[in-house]
Every structure is written in structure tokens, then in C-alpha cells.
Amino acid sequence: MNLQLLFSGFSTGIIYSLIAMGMVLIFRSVGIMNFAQGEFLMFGGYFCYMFNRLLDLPIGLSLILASICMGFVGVVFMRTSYWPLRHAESKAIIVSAMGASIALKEGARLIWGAVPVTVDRASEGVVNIGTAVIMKQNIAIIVIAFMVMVLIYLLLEKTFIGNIMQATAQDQYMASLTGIPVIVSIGMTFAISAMITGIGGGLLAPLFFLNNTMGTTAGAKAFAAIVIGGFGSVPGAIVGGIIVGLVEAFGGAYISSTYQLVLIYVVLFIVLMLRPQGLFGEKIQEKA
């Protein structure tokens, strides 16, 4: 049972890690926490549903196409919710993101309806390890999410595009003086953030039914993961998401599934008491 809970919690937690990593990328780029990130997860799941169930495409291709669509959604979100308010107070941008969250939620309901739906699993069947029965979907989630994280690391650290994005994140004004198109760089950051979160939605859909409100809870858990891991830290977001997933799985099994979210915030409170900056906390330079 513990082994099954470990795989279940790890696979769910790594989805939260993808959401949290997307939020951290935007935070490092523009200094604002995107509270509509959970809706990116929900929209990505619905795009995957559209390609997989409505157009009858294989789940692998559906995930790729859903991710590409989410890239466009991320750019549109940036142009409508952030860029016009980039010189305003951060509170105005946060309110704008919350408004966009409601718009995405209601838009999904109008497009795909309010009835919960699902998609095909990335891998069918189970694996028996001793007396433990591990779903192959959980293994597929861990493998695909790990591959996505490696690709994002290589993009940010080993490519010229990644250098441009990091330079813009450090100082937008100096980046513009060197000829870097700031709007393009920020747009790529929002696109990548939406793409990796959208993949998470497609991977999570076979485990939990898709509905237009699922992003709210997932976003809250991803935010808890960011605080646990440390604001601005990508490794912290990954580790924090896994911790949240494991607390959710083991807490739901051994204490009560009703209080899963409460248990997550108890762990969050303990981490803040012992290490206020989070496990991988680092000082974030004020953005221009």
C-alpha cells in the first residue's frame, strides 16, 4: 500500500511541480505571481480532450498539439492581462490575472460544457511490484514530466533563446538597451509556462475527470508548493510539488481524504515556521 501511495503521490505531485514551475518562470520574468496558472492546466486538459476524444487522435499527438495550443493561449494571456498593465502597480496585474482566470473558467464551460470528461491514458494497464499494483499511467506521468523538465532546463541553460529570456528576467531595461526585444522574450516565457502546465493537464485528465473548476484547486496546491520550495526557485518548485503530492496521497490514506488540502497547508505552515524563505529560498532581485 505504501509503495502504491508513493507512486500515486509522486505522479500527482510532479504535475503540481509543472504548474509551480510555470508560475516561477513568470515570477522570475516579470515579478508577478500568475494566479491564473491553474486555468492553464484546465485548458490544456480540455485541448487534449478535444484532440484525443473529439478528433480521435492518439494521446501522444494530442498532448503535443494541446501543448502548442497552450503556447498561443499563454501569449494571448500575456498581451491582454499583463502587457497593457506592465507599468501599473503589481496589485492591478494580479487583479487582471484573477479576472482572466474567471474568463478562462467560464470560456471552458461555454466551449466544452459543464459535464466532466476524460481522455485516454498515456499507458494502459498496471505493473505488479510484489503485492503493490502500480498504474502504468502514474509511471508515464513521471517519465513524461521528467522529460519536459529536462527539455526546459536545456532550453533555458544551453540555448541562445534561454540566455535572452534569462537576461530579460534579470533586468528588462538593460536587456532592451542591448537590443533584446523584451516583449518577445516575455511572450516566450508566458508561452513556455502555459505549455508545460497544459501538458500537466493532459496527463492529469485520465486520473481525475476534467471540469472547468479543476484549475482552482490545482493552482492553490501549486502555490503551496512554491512557498514550500521557495519563491523564485525552479528546483524548489519541483521539490515542493512532489512534497505536496506525497502529503496529499499519504494524508488522504492514513488520516482523511476530506482534509487533504488542510494537511498540505499544515505542512506549509510548519515549513514557514522553520524556514520562512522555503527549502530552496533565494533572494529575488527587484525587476525593472
The other form holds:
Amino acid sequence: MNLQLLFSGFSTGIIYSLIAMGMVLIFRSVGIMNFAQGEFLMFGGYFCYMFNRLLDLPIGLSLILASICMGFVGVVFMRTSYWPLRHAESKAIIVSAMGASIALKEGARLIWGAVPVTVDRASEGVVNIGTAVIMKQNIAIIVIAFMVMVLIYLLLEKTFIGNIMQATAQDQYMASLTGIPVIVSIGMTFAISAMITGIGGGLLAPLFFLNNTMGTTAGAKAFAAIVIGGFGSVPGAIVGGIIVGLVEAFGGAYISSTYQLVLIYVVLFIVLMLRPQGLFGEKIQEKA
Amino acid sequence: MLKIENLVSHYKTIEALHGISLSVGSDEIVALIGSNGAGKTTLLNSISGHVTKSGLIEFNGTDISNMPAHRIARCGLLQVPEGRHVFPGLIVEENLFVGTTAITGIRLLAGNQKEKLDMVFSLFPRLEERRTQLAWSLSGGEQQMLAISRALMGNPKLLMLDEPSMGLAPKVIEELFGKIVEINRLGTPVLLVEQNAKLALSVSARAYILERGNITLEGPSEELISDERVREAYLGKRKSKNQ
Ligand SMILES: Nc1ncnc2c1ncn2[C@@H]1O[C@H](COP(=O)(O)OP(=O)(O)O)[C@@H](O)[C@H]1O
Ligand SMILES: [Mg+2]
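Please could you give me the other form, the form predicted together with the partner chain, since above is the form predicted on its own?
Next comes the full complex, and the chain you just saw is listed first.
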């Protein structure tokens, strides 16, 4: 087993998990796959770049500030791309999200330019395990992403505000009958979704550089992760993301680096053939 | 308490209620009776802010006819909708906590709700046994108890129940209606919507009969129960008319 590949695959994979998890939170809340989710990753990365490189703030603080900014982006996205169309057919909302993704891509280019940029590593240097040389950034990514996931779990499952968001996702009509302002509750879900995905951008930037189109491929991989993990399942999205990252790393090294994306889809087809509902999916999820 | 005058409700271009006037006093159970499709649910959904309408709806002297649904709930006007609508993926206790939003709005933590929980658990001990169970796994009767309890957690100033007996066994219905009377005795006025006229008339002080979007009859329940038209149409005392 090649530890170096394992760590790099796992760490990029867990970033796909952050994107996929963000998509699933929105999907569970409003029943729409947000195809602009990858752009949240890219935008979050640029915010991080702005705080870290343009304003010279430390990377830890930059990640937090970038995430907060992404919360606002999530709310604005929800208010402009989803809310006005909430009673329309879902394909209208999907098209609107695609429009938003173009706006985000071009917006990033206008604000931050077209030259690829980077940010500081959250942790410098390497660790040697046997003969393997592992970048500390890879470990930092895994640790930070894991902390974000635990925080989100606690927020959604162990707090009242989390119950409110779940209740709204399960039954908007009933939520409003109990006094929940549905738009606020859904807005919070979009904010959280954009925040966790946005942090991924800041974590990924030191490894791959940021450019304004990076979100599209990352989003496609996250979508594959969701299908592999099981549509609508949060644990599925996390595991699916890691699988995609590992397939990419090992497949790239041992099979072909040009056909990484193809390999991901091959794995996806195999999983779907063996388990059509995905790894963690229930047969058909009833949305009460 | 609740005063409605000349309420007209629409679904797109279809007019479903054609000018309803109705009131509920501060301590009574008022029944709203009508057969399937008469417009009972539409009336409750109009009051709670879910159907386009015109006309006057006053609650405790405040005009609520233009308020969004969540604001109406926060005024203490709480509806237990047809079909119960428990939050299926939350456990019983979480469902109950969510009910307190009507008092306090959204906040980070639920806080100490022991007093309120004790109150609903003493009314419905079965819910205490099911406390940590997911709501979808409850029986129909238990879900109805949960839906009512969730509303009680929000300190209702008026409780609107939409066909609480629907789909329940006679024994369960009997128990449930006993509790509804008890809730009312403890000081909460109730607007009770039912297809089951006999049952609704037996627990209410006054009643309205709704037919195809119009109130066709109203009065003290005692009088309606012996009214010939009511007996014929709703109490299964059909005469030769249909034969
Ligand atoms: N969402 C809706 N859209 C269009 N028409 C509706 C809708 N809901 C109810 N209706 C119509 O309004 C009328 C009253 O329905 P409803 O209020 O559900 O009656 P009830 O609760 O007394 O059985 C019926 O004719 C029904 O078909
Ligand atoms: Mg009805």
C-alpha cells in the first residue's frame, strides 16, 4: 500500500466530501441538486486568497473569514436562484443554478482576475512514515474537514436550530404552522452548505492553485460521490467523496492519469450495478 | 377571540369559499362540520395563512388576514392539520421542542422545557414512553396525540384541529376526544373540524355546518343534533330521499 497516495487521495477526497455534503444538505432541504455547488468551492478559495494573500491575514483566520463570506454568498444564492422559483418545476431551478454558476465563475474572474493564485498551507512541511513522505497539508486537510463535519453533525442533530432546519426540510407547510419562518430556515441551510464547501476551496488551493473554472470539475466529481454514496445520504456523500479521491489518486498513479475522470465513472457504474441505491442509500427515500 | 367575516378563498381561479362568517369565543369548543370537499380544510388553511383570500380575519382584536403563516402561528393561533404532519425524521421529543417555536421563534438551543413536557406527557402518557422514537414509527393515534401535543408546546391561544378522528379506531377516537375536552377545560378554546358530525356535536358548545363553500346552518350543538336537516345529512338518519 502506497501511503503517500493514500494520504493525497484521502485528502482531496474529503474535499469532494465537503462539496457533496453541501449539495446533499440543500437537496434534503429543498429537493434540488445544486449544480452550482462546485462554484462555492472556487469562490471560497478566492475569498481565502483575498484574506490570506491580499490582506495578509494568517491562513487559519482567512479560512474562517472566507467561510463566513460564503455563508452570505449562500444566502444571496438562495434568495436569487432558488426562492423566486420555489413553486416552479425543479428543472427551472436547476437551470437557474447553472446560470448562477456562470455568474459566479465570471464574477470571480472580474474580481480576482484570470491568473491562477494560491494561498498558504494550513501546515507547512512533511512527515516521514517509513519510506513515505506525507505533506502536512494533506493531514491538515483531513483534520480540518473532519472537524467541520463533526461541527455540522452537532449543529444539525444536537441543537434546536438544527431540529428547525430538519423540520423545515421534512415538511415546509407544517414548519410554518409551528411558527418557523421557512425562508430563514432554508436560508440557514444554504448558508451552512456554502460555508462547508467554501472552506474546501481554501484547503485545496495550496495543492492545486485556484482558477475560476475549477469548480465545475470538482462539482462533477462531488456529484459522482453522491451517486456512489447514495442519493440524499450525508454519510454516503462523505464516504463517496473519499472513494472518488482515492480512485483518482491510485488510478492516476497505476492506471492512467489522463483518464482519472473516466475511472471515477467506471467505479460509479460498478457501484450502481451492484447496489442501485448507492452504498448508503435507502431503497426509495420517502419525503413525507 | 377569532372573528371571521365574509371570507372568500381562492385556489388560482377557483373560488372554494364563498363568503364565510364565523366566530370562536374565548373558552368554547366550536365544531365545523361538513362532508368531504365542503371546504373545511380550506377554511383552516385560509385562517392560518396558506390560501389566497379576501375578507376579515381578526384574532384577539388584531387583523391577521395579511400576515404570513409563521407570524400567525406566533400570535398563538395554532393549527393541527389534516393528516397530522408530524416531522417524520425527528424523534417525539424533538417534534415537541419544535412546537415551542411558536412562543420563542428560532434559537440555538431548546432550553429547559421540562414543565411543558410534563404537561403534555401527563395528558398523553403514551408519548412519554415513545419519547425517543422517530415520529414516523408511531401509530396513527399516537401521531395525532403528538401533533396535538406539539401545538400545545406552543401555548396556543386557540387550537384548530382538522379531522383529528380521521383513520383512527373507535376506541382511540373516544380517548382522543376526551383529551380534547380536557384541553379545552384547562382553558384553550378549540375550533374542531370534523366529518364525524355526531362526535363533533357531542363535545362542542356551538357548531357550523359547511356545504360547498357556504355556511348553511349554525347554532348551539344541542339544537343542531336534533335538527331534522342535520340528522338527515350527517347523522346517518337518511329517509326515503335517496331511494
Ligand atoms: N390545493 C388545492 N387546489 C385546488 N383546489 C383545491 C385544493 N385543495 C382543495 N381544493 C378544492 O377545494 C374544495 C374544498 O376542499 P377542502 O377544503 O379540502 O375540503 P374538506 O376539507 O372539507 O374535505 C374541494 O372542491 C377541493 O377539490
Ligand atoms: Mg379536509
